[in-house]
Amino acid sequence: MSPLYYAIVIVALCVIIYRSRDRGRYPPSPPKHWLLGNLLDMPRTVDWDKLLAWRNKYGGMTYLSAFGRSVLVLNTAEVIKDLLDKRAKNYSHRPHTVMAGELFGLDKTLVFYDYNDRYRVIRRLTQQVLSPEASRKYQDLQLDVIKLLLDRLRVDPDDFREQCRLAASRMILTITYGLDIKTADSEYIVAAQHTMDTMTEAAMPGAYVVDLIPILKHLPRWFPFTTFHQIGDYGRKLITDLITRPYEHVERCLAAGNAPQSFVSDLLSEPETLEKHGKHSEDLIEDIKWTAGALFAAGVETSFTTMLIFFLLMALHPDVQAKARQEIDSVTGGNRVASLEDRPNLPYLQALLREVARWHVVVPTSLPRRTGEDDIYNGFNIPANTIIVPNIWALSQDVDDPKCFNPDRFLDSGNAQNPYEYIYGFGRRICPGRHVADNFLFLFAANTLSFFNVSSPDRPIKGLKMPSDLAFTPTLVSCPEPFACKIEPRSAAHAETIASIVME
């Protein structure tokens, strides 16, 4: 045998021996294929299952790697802290995705920057425009959605999905651009629908194989598979089309002196903002132009989702939507609009809607971050560029009884965990819009509550799920599947009130 033979050997030796040690130190894993890694293991949809089983086996973090790629699930709230809390510096950048970021462009925007200073910029002005206090001057707008909202159930229950949509999309697009949206089929509605149905696809981690093989990216169109770039194209093209459009409508307002409060116009508007960075400094435009189209199709489809959810359980349970409207009326009379004003004399209410937010969780992985640099927690070595996935939906799970819905369990502080607490993520990503979300999902199920009666249909209707069945989308952002409801005014007065207070 030859020198290099044996040199050969023993080098190969080395990197088995070293590669056994090393695999020792990183956090728990499933069985790795001896090809494809974990590659299998992915997520690619939501799999409630394998989420409460990598808990229940690997404990606080379950490590998957393929291809170089590295991910890493974090299962309980107390690793979740620790990481993405107190370790945010490292734990706050967002995974270097070629579909969503590269190809549809969403690396423009405010939720998929880094943790750079251009993202704290703009992070800083958007706090500005929806801390708690300033989310209350669109209590006004708000109701004004609800009202119509009101009236279109009294007038046609069936449809209370579209209604729901349009009252969410109406909310957002109000307090985003100032627009005033009142047909379910509105031009820039539908564009939502659309763009978020094609982002939240592309943003499912390991959803395309050119996220785990971004080497795949610099081949050309006509190569065989690679129809990710035809599907980067239309994505960009419907993004860009998305936020292009109401941002250039306010910038017309502005400039003829007539635009209603907004968002957009706020920041705009606000002499010491534009004086810090610039009147035309195209970074801050395209900061806020983008940011703002962010919030319109997140918020649209998790505000739309959180209604259904709220509508499907009160369906399943008269004897909680019962001692809800009882605290309502104790508080309202039952023949006024409730306001934010009535929330701190309405506990069991608020304690009903963060068991809706438990119950079923509108984003189960939230969205994905990256660590930044090399880290060791617990001893686990967590390399740099790992993607994080919070497991938020088995934070959820982690309650006695966790199919049950009770709302009684947030009455004692002591029982469970707050959802808010997670469901609009963490640390320094933490959701800059969940004050105006909070505020709107309140003054939605107050109301709902006030005038309607929700219940299960008689008999099933063709098409349509009853809501025992209990179907979600393992998507991204979870939705149930469509599910018949009965909806009807609690007397003729209540309906006589609607249609009054639709009108002032």
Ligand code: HEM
Contents of the next structure:
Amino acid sequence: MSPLYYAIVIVALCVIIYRSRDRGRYPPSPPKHWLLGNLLDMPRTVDWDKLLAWRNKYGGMTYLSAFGRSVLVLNTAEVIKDLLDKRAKNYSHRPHTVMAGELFGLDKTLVFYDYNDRYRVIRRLTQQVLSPEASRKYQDLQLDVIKLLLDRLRVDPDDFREQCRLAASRMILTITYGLDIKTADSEYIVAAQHTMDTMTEAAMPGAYVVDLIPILKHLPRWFPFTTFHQIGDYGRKLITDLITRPYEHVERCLAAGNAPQSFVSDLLSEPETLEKHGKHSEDLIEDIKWTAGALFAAGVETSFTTMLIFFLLMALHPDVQAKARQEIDSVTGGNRVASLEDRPNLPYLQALLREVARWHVVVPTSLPRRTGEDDIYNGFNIPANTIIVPNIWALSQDVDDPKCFNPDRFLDSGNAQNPYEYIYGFGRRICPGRHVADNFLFLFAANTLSFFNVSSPDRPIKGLKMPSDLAFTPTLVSCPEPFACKIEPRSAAHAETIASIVME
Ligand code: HEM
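Since the structure above is the form predicted on its own, I would like to see how the form predicted together with protoporphyrin IX containing FE looks, so please show that one next.
To see the whole picture, the full complex is given below, headed by that same chain.
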């Protein structure tokens, strides 16, 4: 045998020994298949039991790897803080996804940008126009949307699911583009909804095999059993249409001098903003346009889902509902619309909303992140380009009797962690729409309870599930499956008040 042969054998042995030593230094992981590694464990949909089991079995971190790709699930508040807050620079990137990012074109939006200079500029501007103070300026718009919702619920309560979705869409479209409610309805909402469904599915890490094995994207379009090129083209067209039409509407209004206040008009008409970043920067204009679209994508489904969970829980817990209503009545007299100014006087309602947010977190695995560089944490290797999945679900279950719906746990005597510290994500990428969402959901909850009784029907309606059947979609934004719910004005006088306020 030649010396070269021996040299190759020795090098190969060294590599095997090094790699087997190295393997022990990664965070704990479920048993690996000899060929597929953890491919089958990779989160393609949300599996609540597995998320909890991993936390219980592996502690702070669960590490999955297959074909050179790695996913790290962060299971505790401490690990999340250490990595996403304290090491934010390395942990604030987003994964490069082939389907959602490259093929749909979403890697041009704030939500998908890596943590780079371009991201930081648009993020700063976004925070500016969605700050707590700025968000309060949208109260009147949000109240208009809520009043219309109350009226629609009065007229056609069985259609509550669609009406909640419309209300969330109207709210985001009016805030983002200053569209009046009717224009928002007629021109944009239906198309936008379809786009959202396609995008939500594509954004789930691992939902498409091409994201797990990116080299597949080079397969030719005619290759049998592959549809991702076609789905990509379709998604890209939907999204481009979605962001371009309302944006051009604002441009036309600005040119005519009659643009109402909105996210886009605030940014475009703010000379200082544009001047500071180079007035003619095409990039910045492009970023504003795509970020406006991203607000719709990120804000509608999450808000709508929370509204449904609220109705579901109110139908299941008449005692909690009655207590909250009594508190609201004591503040508003039960005959006027509640506003944000009433919030400090409604502590039970605030606790109730926290418990709604905790009881079924709507984004149970948050939006995934990506590491920019290799890291070592608590002695474990975390390679560059690892996809980071914050296990928000596990955090939400870290309370006494987590399945029990109990707003009291958030009153003074309780010691449960405030869910607003985790449901909106973490660190530098925390949800910038959280103040808008909080305000809207408060106005929604206070006013629906003020004017309606919510209850469970005696028997299934139109084949829909009963609220007690409780089923949720295992998707990035996890929504209750369609359920029946009785929503009735509290009295004839309440119905009249609703009809009169919507005419105002
Ligand atoms: C109940 C309502 C909502 C929930 C639970 C929610 C939750 C989240 C979560 C978990 C993230 C990921 C943060 C991270 O990576 O750490 C996020 C990001 C984001 N959310 Fe929300 N969100 C809600 C409403 C909204 C609304 C109303 C808007 C827009 C007005 C919005 C805009 C965004 C944007 C633009 C991002 C991406 C931020 C970035 O990557 O820098 N969200 N949201």
